[in-house]
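Take a look at this single chain in structure tokens; it is the form predicted on its own.
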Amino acid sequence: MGSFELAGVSKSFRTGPPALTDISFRYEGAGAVGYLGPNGAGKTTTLKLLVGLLRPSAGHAYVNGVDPMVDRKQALWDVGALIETPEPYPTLNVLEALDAVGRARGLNRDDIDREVDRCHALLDLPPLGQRVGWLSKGQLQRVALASALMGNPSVLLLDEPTSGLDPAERVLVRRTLNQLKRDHLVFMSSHQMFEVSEVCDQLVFLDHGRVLLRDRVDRVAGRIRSREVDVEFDRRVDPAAMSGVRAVAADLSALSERRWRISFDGSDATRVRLLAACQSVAPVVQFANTSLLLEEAYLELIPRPAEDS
């Protein structure tokens, strides 16, 4: 089974504060781990350490039990990586670009053909004869991700894998990652909470080079009590009909003729009373938190920088 580990890793550059400070965690087996933090938190630096593109200032990084600074070939033979925004040579076509990756991985001709077909099916790649230099940003990102999947490695280290994709492409990549995590280990960095919440089982929150929290997705969401819900009725609701809801809520505002936003104390008891009050007004189509609980956890852990005065 695949694994990756950081053991007391710190990384400093010649100027500026440390990029990472005493980072330690280990994951193995199958599943998906989300690496969350704002831009500049140290996420890409971490991935570069795991694949041996950077040397730690202190500590050690391991992939499948091997330090890439000691034996990069052995550490990375069963690893697929997408770091920052790699681009194949623009003069190659899609098939030639994937063929080059397959040959670098030591695959034979038949295996390369099978892997190209597999990646094409997973990611709906652009025409294989199209030159890389003519691809859109989203097409190029999917080809880069396919390159990471060539050879079917057990560990996938992915830096913002949905960057540059349109909504349909994002859905496609999320579906692919959810399929892969059943028997692969995926480490996925992002600053987009929704992308991570749709794929990952475990979360690591990073800010200013330090780990703030590591836990399962459900446990992180369970720490937060949302204090706002949106309710949608199956018909137009007159404001006067909302008096019973208003008596329970802390605040109430109309979003449209059918949708309302309700603020309350966040307790389960009040949530139950609010739902009952709404159902007495009209049939309820939807009653849900205004934002993902994980987004609220993210904002609680990583506060926004103070605005300039």
Contents of the next structure:
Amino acid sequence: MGSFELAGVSKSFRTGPPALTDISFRYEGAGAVGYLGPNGAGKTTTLKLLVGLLRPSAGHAYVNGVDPMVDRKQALWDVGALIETPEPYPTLNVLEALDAVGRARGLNRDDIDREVDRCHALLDLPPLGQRVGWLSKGQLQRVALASALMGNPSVLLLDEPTSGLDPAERVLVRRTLNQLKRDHLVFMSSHQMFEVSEVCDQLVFLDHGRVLLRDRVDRVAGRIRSREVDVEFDRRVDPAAMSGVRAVAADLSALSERRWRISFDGSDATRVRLLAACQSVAPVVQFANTSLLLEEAYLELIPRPAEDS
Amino acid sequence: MTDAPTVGFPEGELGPVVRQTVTDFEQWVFVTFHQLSHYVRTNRFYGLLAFVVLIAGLTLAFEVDAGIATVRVQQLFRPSEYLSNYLVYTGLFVVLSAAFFGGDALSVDFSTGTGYYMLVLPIRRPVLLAGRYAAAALVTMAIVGVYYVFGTVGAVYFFGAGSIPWTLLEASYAIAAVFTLAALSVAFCISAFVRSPAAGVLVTVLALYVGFATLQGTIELAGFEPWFSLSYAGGAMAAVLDTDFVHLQTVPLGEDQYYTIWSATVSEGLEIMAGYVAVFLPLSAYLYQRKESTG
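Alternative state: the form predicted together with its partner chain, after the form predicted on its own:
Once more the chain from above appears, this time first in line as the rest of the complex follows.
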């Protein structure tokens, strides 16, 4: 099973504040680790350090126990990486681009063909004879992801893997990642909270180059008490009929004739009373938090720019 | 090889994948082939090839128009003299090709998405560099080879196949190959320095074609032998074919004033070229190894 580790890693560039400050964490085995943080938090920098595209200013990065700065070939031997927007040579076709990766990773001809078929089935790749230069952004991203999977490496380092994909492609990639994490170690940065909550088991929150929180996804979500729910009735409801709900809620607003948004103190007791009050008005079709718990956790941990100042 | 199916993939779509150890040499061969496959499909390859064919073809056409007798007199009835003069643009074509294929060979990894594709593979950077270097050299020699074919066709047409100095012609082509390696070493070094591919190509052309020629002329005017100039060393490609080769020529400019022109001997030219490879290629590898993807 694969592993990756950052041991006291800091990274500074010539200008600007440090991109990363004394980052330390290690994961090994199988599963998916989400890497969350605002733009400029240092997520891509971290991934680049792990594959040796950047050199740490202090500390060491290890993949499968090997520092890529010491032995790049050995460190990356069992690693598939998708950083930023990888672009194979535009003159080559999809098959040639994947073939290059397979050869670099020590696959024989038969295994390359099988791996290309597997990636084709998993990611619905564009026609293999199509030139890379003619691919759409989404197609290119899927080819890049396929290149990370070629040779079945045990560690996958993915920088916003669904960036540039349409909804159907996102579903496809999420499904693929959910399969992969059963026996691979996936480390993925993302801005898509739904994607992270769907795929990841562990989370690392990063801001201004520092780790704010590391924990299991369910624990992080468990810390958050949503203070807002949307309720949908099976029929039109007059505002006057909502007086019983209003008595329990902190605030109430109509989203449509059947849908209402209710703010409350976030406690389970109030939530139970609210649901009962709603059900006494009319049959309830849906009663759900307005946003993902993970998203609320993110917003709670990482101040928005206006609050930041 | 294990019989156990890998878990987590659609059944039947993934079996155990055997990953063999790949030597650096094997990776070098594949990188060279991969790079070559790219180079020979680029517009710059076809553009440069068309340019070479145009220059070589027009030169030949003008000579044919002048007539066999005229050309024979002009070239002192010597096919080697003809070849030496005909192939005078070899250095230019090598420099252009080195700039086109070497000027952005490394910077492309740090300014486009190519680096995010290639540099995350388990390949040592010096191996990547060596593969690209070999591919650029092969493409350049193919382009120069076309030029030499035109020259040879002309020599056969004007002097007959029996009189062609094949050994000297082969030697000239071999020196052109060494000159290519030297020019590519400089181009790769520039490419490792700059971030923009376009800037790499431009700076390479300026350095190799304009810079060295200007420096050489200035040094010669001052009365010194420009032994450090790569363009000076490139003269060996023609020198090997020139039966009346003179290392040192003094041209009178006026009363008591002379201009000295040096021409590199074959051995001197090869030594200078080898020196450029020995200095600039390791420097390129060092710079490439240390370069970071900060974009």
